[in-house]
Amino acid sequence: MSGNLFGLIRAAAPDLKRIFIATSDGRAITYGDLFDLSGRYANVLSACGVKFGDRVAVQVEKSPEAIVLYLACLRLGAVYLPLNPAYTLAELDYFIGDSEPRVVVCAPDRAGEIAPLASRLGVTATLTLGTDGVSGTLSDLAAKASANFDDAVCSSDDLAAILYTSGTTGRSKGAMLSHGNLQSNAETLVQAWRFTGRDVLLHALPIFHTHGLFVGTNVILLVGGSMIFLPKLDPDQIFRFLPQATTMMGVPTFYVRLLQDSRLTREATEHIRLFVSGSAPLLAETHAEWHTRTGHAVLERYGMTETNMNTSNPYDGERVPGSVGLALPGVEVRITDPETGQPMPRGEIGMIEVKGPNVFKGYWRMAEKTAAEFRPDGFFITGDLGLIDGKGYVSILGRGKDLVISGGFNVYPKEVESEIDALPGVDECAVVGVPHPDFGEGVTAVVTLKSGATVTEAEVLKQLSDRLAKYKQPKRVIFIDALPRNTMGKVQKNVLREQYKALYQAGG
């Protein structure tokens, strides 16, 4: 039997005029249309050259035909390896060049410059598709293609997709991801949070990232269920898609949106069964808000681009705020000591470590990278420093490399941000190390207001001189309008280290 991916989706297919998506602007794409392109456009890859391994590399704007895309790449046993559409040229001359795809395909508006730098990197053909399913060369190909298509035979370790991680040290990573690795994940996250055929889910997420185009996508196909597609988040579009879905999985961002809306109330949310947050932490301010407003809890979850979801607060029963909940069914989390990689008991902050069919078979073409990430038992070391509470609970206290250490003494953002977010006029804040003669690095807070407020960093400084060691306390405290963020909505607190490197030097 395959172990391709594609098969246990069109198993598990309704219906086939059952509509698979359904867009903002009134198209709709059923199964029966989805089991036809797909086919269509695995005929036209195949026909560019495209064989079992070949890397498929897309940079093209979020629409349905993108995912028909992805489910062609599966069928026909190639690796789809999406590129945010922010990417520059330059950008993606690095993410060609490392992956060196046989096909590339892109937008419609960027083939006069993506063209020629595939070609000089020596891609076998560019292809463009637009958003709205007619526009581009591989549409233009796919009508004229037959829809009769022989899927690749694969085995569960066989390459589904490369992910670039984000790149905030050194260059983009290529995570591999295996057919196994997305079917393990997106049948326990079914289970896990109950999903079914009659689910529709409103889908507001990019889908060049794991979130968007795994979890949502994935959980859904393996059901049979619907999404409704909108290009990004949009409140107007948001409040006028809600009463005809029943999940929505959204950023942090999403909900902080939301909740500054009129219109979000419990009865526009009454026949909502889910609402999924993760990619950034979400604020225990946010989640409390949320359930006040609108009768909902706000289930956190955590996973990565190597390991797609590790944790999830539960359906049935706590889901915690600041916590992202259990380890989820097959998959194993456990503290280490940063230095030695010694398991540390439950309570004590370490680097968080897994392992399951989740977590990826290592780095594209990165042999020792993916060697140094791994332990010997076989478990992934994720960077992220966290804890497990007495009832397993996982918290995320930060990224090991926005550890400060100031003075000798480990300090976690995480444990001074949420005193300084709990301020009165506070709206969000990040705390980050940089350079100090004295200390190596000093703690420093930057932080945002909300609408209104003012507040000093006299004032800010008082407030914590009671509530956190003297060793944890900020040496100065930044007010800007603004945290900067990525796509996803993480902080980026590389930027922000960049930003004030300079900060404690002699006239800095």
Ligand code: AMP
Contents of the next structure:
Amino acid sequence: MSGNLFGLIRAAAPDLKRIFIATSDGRAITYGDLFDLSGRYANVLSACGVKFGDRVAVQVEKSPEAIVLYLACLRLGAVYLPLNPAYTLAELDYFIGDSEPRVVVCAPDRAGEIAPLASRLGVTATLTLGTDGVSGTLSDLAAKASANFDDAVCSSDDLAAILYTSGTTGRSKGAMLSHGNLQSNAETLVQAWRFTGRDVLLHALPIFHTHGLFVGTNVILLVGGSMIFLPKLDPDQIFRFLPQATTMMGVPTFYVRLLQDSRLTREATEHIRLFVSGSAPLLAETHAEWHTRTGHAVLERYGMTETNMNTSNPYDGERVPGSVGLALPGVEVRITDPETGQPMPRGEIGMIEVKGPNVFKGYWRMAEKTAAEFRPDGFFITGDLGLIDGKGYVSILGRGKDLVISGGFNVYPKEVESEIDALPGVDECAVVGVPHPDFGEGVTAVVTLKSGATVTEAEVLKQLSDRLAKYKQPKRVIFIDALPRNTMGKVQKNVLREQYKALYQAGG
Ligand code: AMP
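Target state, the form predicted together with the ligand; input state, the form predicted on its own:
Below: every chain and molecule of the assembly, starting with the one above.
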């Protein structure tokens, strides 16, 4: 039997009239359309020279057709390579040069700049795809192409996609994901989160990232369910379409923003069976507020581009605020000493390592980097610090590179952030380490306040003085209007470190 993920998707869609994706502007793509159009796209790509194993780089705005294009690549045995639409030409130069795709698909209004770049980098063809279902050269060619296509037979180890990591330090790396990686994780999540063909997922996430592309879309495809596509998080649209949905997946920012809206009530959400959060930490406070307002306990899970999803709070059973839950079935999670790699006892903080069929095949053309991030026994070193408690629940304390070492002591930013977040008037905060002449790194808190609140640096420091050991207390507290975040809602600590790198040098 072929290990092609598309075979499973086809088998899971019993009713071709069932809507696969409905858009907020009133378009609907059925499963019948999906199979027809993906066959056409596969024929177009094949006519452009795309063969088994070739990369197809795609930088387009969110649309159902972009998902169809992903499926066309699966059918061809080609490697889907989605790119953030926000990437500039200079960034594309790196991604296209590094991945050497056979074909690039871009938004119609960017073809003028991207086609010459792609051609210079040896790409055979540049096609375009709009968001309305008809515009772009790919749509034009698909209209004339046959819908019949013989799906590639492949092994579960063959590559299905390359997703570049967001790369906050050094060059972004291409994570190679196989058909088997995607299939195993989607099947696991379907079971863990009880997805069925009756589900309708409200989808406001981007689709160039693992969360919106694989977690959301693959889970729906493997049960023959539906999605409602919103271009981005827009509370008006969320409240307009929520009545038609059964589930929603979001990054923590979604939940924070929706909590600020008076339309978020128990009545508005009572028909929803599951709210999922991931990609960044959901504050325990947000979890609690959401529960009070709606009666729902948001289910928080943890994953990354390289590994798909690793842990999840249970569907039935306790969803612990501030924890990312238990290892998913088939996934092994352990905590090790970051220096020696030795496994550590439960309750102790160390490096989170994972192993399982969900874990990627390595970084594209970076054999040394790949080797450095795997242990000899096959565990992947995630770069996240955390602990596993007595009941098996995992908590994340931040990225290893965000650890602050002050005066020789390890300071886990999350511990300090949780104390500051709990202070009256504080909206949120990020703790970073920046160079300090005496301590190596100075613990530095960057804080945003709730509207109308007035809190001073001295007040924050005073309140922390009997809650945190001296070495964990911030040397400075800086107030700003908003924390810098990327599209997935992650706080960009590298930006803060850069911004405040001279703070202590200047005698501050
Ligand atoms: P990405 O590869 O962009 O999906 O980023 C993966 C990283 O996001 C992980 O290594 C974690 O640092 C972080 N992350 C994902 N989910 C969570 C979560 N539920 N809580 C805290 N951090 C998370």
